[in-house]
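Single chain ahead, by itself, as C-alpha cells, in the form predicted on its own.
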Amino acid sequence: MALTFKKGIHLNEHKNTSGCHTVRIAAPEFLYIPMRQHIGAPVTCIVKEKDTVTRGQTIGTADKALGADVHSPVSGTVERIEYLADASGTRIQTVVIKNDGMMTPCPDLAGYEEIYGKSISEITAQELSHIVRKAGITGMGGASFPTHVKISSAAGRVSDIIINCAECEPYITADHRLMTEAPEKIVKGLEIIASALSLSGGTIAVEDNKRDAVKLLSEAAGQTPGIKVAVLRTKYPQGDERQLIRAVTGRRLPAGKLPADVGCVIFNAATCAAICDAVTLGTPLTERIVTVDGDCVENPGNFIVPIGTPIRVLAEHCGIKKEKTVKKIISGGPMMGTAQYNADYPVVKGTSALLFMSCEDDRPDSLPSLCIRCGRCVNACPMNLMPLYLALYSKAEDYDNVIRYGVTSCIECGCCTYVCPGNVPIVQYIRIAKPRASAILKARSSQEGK
C-alpha cells in the first residue's frame, strides 16, 4: 500500500514533460553567474574582468557557514562583473562569462579516490562535506540550502536518509527524467552519503505516479542491502519534509525542529546525483535538469541547462505560442514557485522549471476575495493551522495573533489558496506576516535574555 499523510489535496498534474527525454541545451554566447544561489549570504567573487576562466573552474568562495562555492559552467573570458536583480528586486553581483565555445575543464577537477587515494566506501562525513561544498551543491529541489551543512550536521544525529523523488508541483517533470534515464545516480549518491554517515542505507521516497522510475530505481538498487525504494500515494505537498517524514516513517517533525531532531536527513534526487557527480569524478555543480512548460510554451521539454543561461534563451529555444501573452514567468512549480522579475535573469541551481503562463490560467482578477468561513483551507492544510484567521490576522496587521495561530510553522505549500472558493490570496498574506512575526520573536527572545 503506497505511503500518504494526513489532509493535503490532490492536483490537476499537468505533467505534459514527464515522457520528454532530456535534451542538452547548447550554452549562450554569455553566461550570468549570481553570487549567491543559494540560503545564506553572497560568496566572494574570486575574479575580475578579462580573466581567462575554464569549465568548472571557481569564481566565487563561500566564507560564512551558509554558503557554497561557484563555478563557471564554460571556459571564456570574464566579460564583466555587474548586479542583477532577483526574483524579489534584490541586486545580485552578476559575473558574466563571453563562452568561448572550447569547453576547456578545469586542470584541478578529480574525484575522491584521486584526492584521497582511497576507497569512496571509506569516505567520512567531514571529507564529505568538504567536497560538497568545494562542488557548490544546494538543494536542488528549490529550497537551496547548503548540502554540506546538512550532511555536518547530520553525523552522529540520524538513522534514516531519505531521498526526496516525490516531486509534487504541478509541471515539473526534472526529477522525474533523472530517475528515469540515470537511477545510477541516485543509488550511487545515497551509498556515499550513507557510507559517510556510517550508515547502512536509505530510503528513496517516490510517488505512484512514476511506476517506471520506481521500477528502474529498483532495479539499479538491486541487492544492495540496506537501500529500499518506497512508493508513496501521489498527493500534495507530499515532498514537504515534515509530510515526507511522517509518510516513511511514521515521526511526526515538531514545528521548530529540523529532520536531524527526528532522526532524519533528507536530500532531493538531483542532489543525491549531483552528489554522485561531484565525489566520482570531482565534477562541481555547473548544470542541472529543467522543466519548461506552460500553456504559452510551444515545445515544452525537460533540457539539461548550463546554470547562468539567461531565461529568455530557453523561452526562445522551446518557442512561445503566437496566440498566447505570457503574463508570469514562474521559476518552480505554480503552488510554491517565484514570479520571476524579468527574463534576463538566469538559471540558477535551484531552478527546477520555468512555467510560461498566460492570463488564462490565472484566476480572474476582477473577483472579490472573500472569506465564507466554509473551512476547506483548514482541511486542506497538512501542518493543521487555520489558514483563514492567519490571512485574516495578516491583513489587520495584528501579529500578535498571526504568532498565536502558528504562522512559523505554515510551510507556505499554498493548498489553502487553491482550494478557497472565496479567492482570498491566503498564502500571499501569510508570507508578507511570516518575516515580521519571525522579527517580533526574535526581539522578545532578545529581550528575555537581557
The other form holds:
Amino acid sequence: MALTFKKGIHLNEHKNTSGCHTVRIAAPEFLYIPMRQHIGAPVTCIVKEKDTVTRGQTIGTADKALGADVHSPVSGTVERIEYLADASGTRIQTVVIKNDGMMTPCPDLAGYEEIYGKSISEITAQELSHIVRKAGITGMGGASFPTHVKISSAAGRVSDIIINCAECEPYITADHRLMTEAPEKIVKGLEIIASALSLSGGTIAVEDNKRDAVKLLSEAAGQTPGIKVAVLRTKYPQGDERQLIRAVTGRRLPAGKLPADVGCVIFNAATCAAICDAVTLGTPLTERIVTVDGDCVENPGNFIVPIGTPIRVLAEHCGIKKEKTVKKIISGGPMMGTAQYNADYPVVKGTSALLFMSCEDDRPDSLPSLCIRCGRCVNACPMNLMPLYLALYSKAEDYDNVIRYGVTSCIECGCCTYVCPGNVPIVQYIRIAKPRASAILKARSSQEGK
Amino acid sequence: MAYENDNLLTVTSSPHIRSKRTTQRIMLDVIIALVPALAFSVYRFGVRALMLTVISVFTCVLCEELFCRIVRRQSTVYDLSAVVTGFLVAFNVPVTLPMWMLVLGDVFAIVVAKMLFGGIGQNFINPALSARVFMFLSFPSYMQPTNGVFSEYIGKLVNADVVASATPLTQASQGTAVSLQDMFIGNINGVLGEVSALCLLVGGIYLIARRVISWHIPVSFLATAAIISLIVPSDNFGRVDFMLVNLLGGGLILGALFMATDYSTSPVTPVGKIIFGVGCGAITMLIRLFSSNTEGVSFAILIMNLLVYYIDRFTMPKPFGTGRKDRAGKAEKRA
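Switching from the form predicted on its own: structure of the form predicted in complex with its partner chain?
Complete assembly follows, chain above in first position.
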C-alpha cells in the first residue's frame, strides 16, 4: 500500500524526460550570480570588479542567520557587479563572471575528514550546519530555504528525517534522474544527516510513478539499517512538507509551525546529494540538475547546469520549435513555478526545471472569471480550506473574513485554481490577501500583548 | 528563435496549467443528463413538449444576452447555464401551459432571480424553481397538470374533497402496484420533466459518474423523504407503497437530482450538502403531510437555498492540522 494524504488532485504527469540521462552543459562565457538565491536577506558580495576567481571560490558570504554563501561555478574574472531584476521584480546585486574556460578549482576546498581529522560518522549537528552554510546549500526543491538553519533547528528535536523524493510537479524529472543515476549519494547524504542529528537513519519517500528509483534506492540503502524507502501514491501536492509528513508519519503539521515542531525534518533529494558532496569532498553548491521541457522544446532533457547560466543558453542548447511561439517561460513546475519575464535571468540554486510553454491548449485569456460555487476547490484543497470564500473575501477586501476562513494555512499549491471551472485566479487572490491578513494578525497579537 | 521577442512572454501567478473542466463543459454535461427526460416527455406529451423546451431555452439565452448588453457586462451566454435554466423551467410546467406564460416565467428566472443578483454563481435562489413558484402563484389553474397523479394521491390522503375533481387516477389507485410501475417509467401525467423517474435517474447517474454533482444532496434528500413517509401512517396505502408514491411523485426526483444540486444555491462542503439534503427532504414532507399543496419540493428547496451561506459557514472544515483530533493529540503529549 502506497502512503498518501487526503484531498489533493491527480495531474497529467508529463514526465517526458524521465528517461533522459543527465548531460553536462558547458559553462557559457558569462555567468550571472545573484547574491540572493534563497529565502532571507541577500548575502554580502566579497569580490570586486576585475578580481580573478577560481571554481568554487566564495564570492558572497552570508552574515545574517537566514542566508547561505554563494560561490563561483567557474574560474575567470569578475566582469562587473550590477543589479538585475529577478522573477519577482526585485533588483538583486548580481556578480557577472567571465569564464576563462580553465575550470581551475579553488585550492581551499576540502572534505570533512581532511578538515576536522575525524571520520564522517562522528560529525556533529553544529559542524554539519557550518559546512552546509559554507557550501551555500539551500533547499533545492524550489522554496530555497537555507539548509543549515533547518539542521541547527532540528538538532535534538526531531525523531524522523524524511528525504523528499516525491517530485509531484508535472514535467520535472531532475530528482528522478538523480535518484536513478546517483542513489548512493542520496543514501550517503541521509547517513550524514542522521549521524549529525544522532539518529539511526531516516525515510526516503518516493512517489510510485518512479518504481525504478525505488528499486535502486532500496538497493543502495540495502546495507544500512535504519534507512527505509517509503512508496507514496502519485498525487499532487505530495511533495509539500505537510502532506509528506502526514503520509509518512501520520502526524499533522498545522500552519505556522515548522516540521521540527512535530519531530520531523525534511530535505529534498538534490539537497541531500549536495550535502553528501559538501561533506565528503568539500564541493560547494555551484551546479544542479535542471529539467528542460515544455511543448516548445525541440530536444527536452535533463542537464547539469552551472548556477548563473542564463535561461537563454539552455533554450539555445535544447532548441525551440520553429512552429511554436513561447508564451511562458516557467522556472520550476507548472503548478508552483514562477513565470519569467525574459530569458536573461540565470539558473539559480532553486531552479529545478525550465519549461517553455506555448499555452496553446489553455483556456482563452478572454474567458471571464466567475465562481459558480461548484465546490471543486473545497474538495481539492489539501489544507482543508474553502478557497472560494478566500477569493471572494480577498476580492471584497474583507480581511477579517479572509482570516476567519484560514488564509494563513494556505500553502499556495494551486490545486484550487487548477480545478476551478470558472477560471477564478484563486491563488492570486490569496497571495494578495496574505500580507494584509498577517499585518492585521500581527497588530492583534501585539495589542493582546499589551 | 521564437522566444527572441521577449515582450511576448506572459507573466502570471501560478499555477500555469488548468484542468479541462470548464463551466461550459459542466453545463453541457447537465444538458446531456436532461436529454433522456426530455425525450420521454416528447414521447409522452407530444411535440408541444419539445416546442415548450426550445422556446424556454431560447428565451432564457436571449434574456441573459440582452441583460448583459444593457448593463454593459461581458456576455456570459457561452457558459450554457442559461440553457440549463431554460430546460429546467420548461421541465416544471404542464404541456398545456400557454407559451406566453412560460416566456414570462423564463424572464423571471433569468432577469429577476439570476442576473439582478450578479449572474451565475451569485443568485441565492434557484432560478428555475423560483420561476415555477412565480408561475404557480400567478397562473395557478394553468400550472396544475390535468390528471396529475400525485395531487390525486396526496389529495386523497389529506382532503377527500380534492378527489372530487376526479380523474382516471381513482381507477389507478385500485391497483397501486401497477401505477407505481407506471410512475417509475413515467406513464403518468405531470409537468414535463417530472414524469419519468427512470429517465431522471439515468441522467442523475450520468451526472454523478461524470462528477458534475456528488451523491450527498440527492441521497440525503431522497432518504429523508423516504424515512419520514415510512414512519407516518397512511390510511390509503401500505407503508412501503406510501413511501414509493412520495418518492416517485411530485417532482421529488427531478428536484433532488437537478434542482437541489444547483451549485450556486447549495452548500460546498460535503457535510453541508447532507444537512441541505436532509432539510429539503424534511420540509418537503412537512408541506406534503400538513398542506394539500403539491409544491412541497419547490418550497423546500427554495427555503433551504436561503440557508446555504449559513450552512457553509457552520460546516467550515478545520484547516489541516488544527482539528479536534490534533488538539487532543497535543493534550496527550503534554500529559
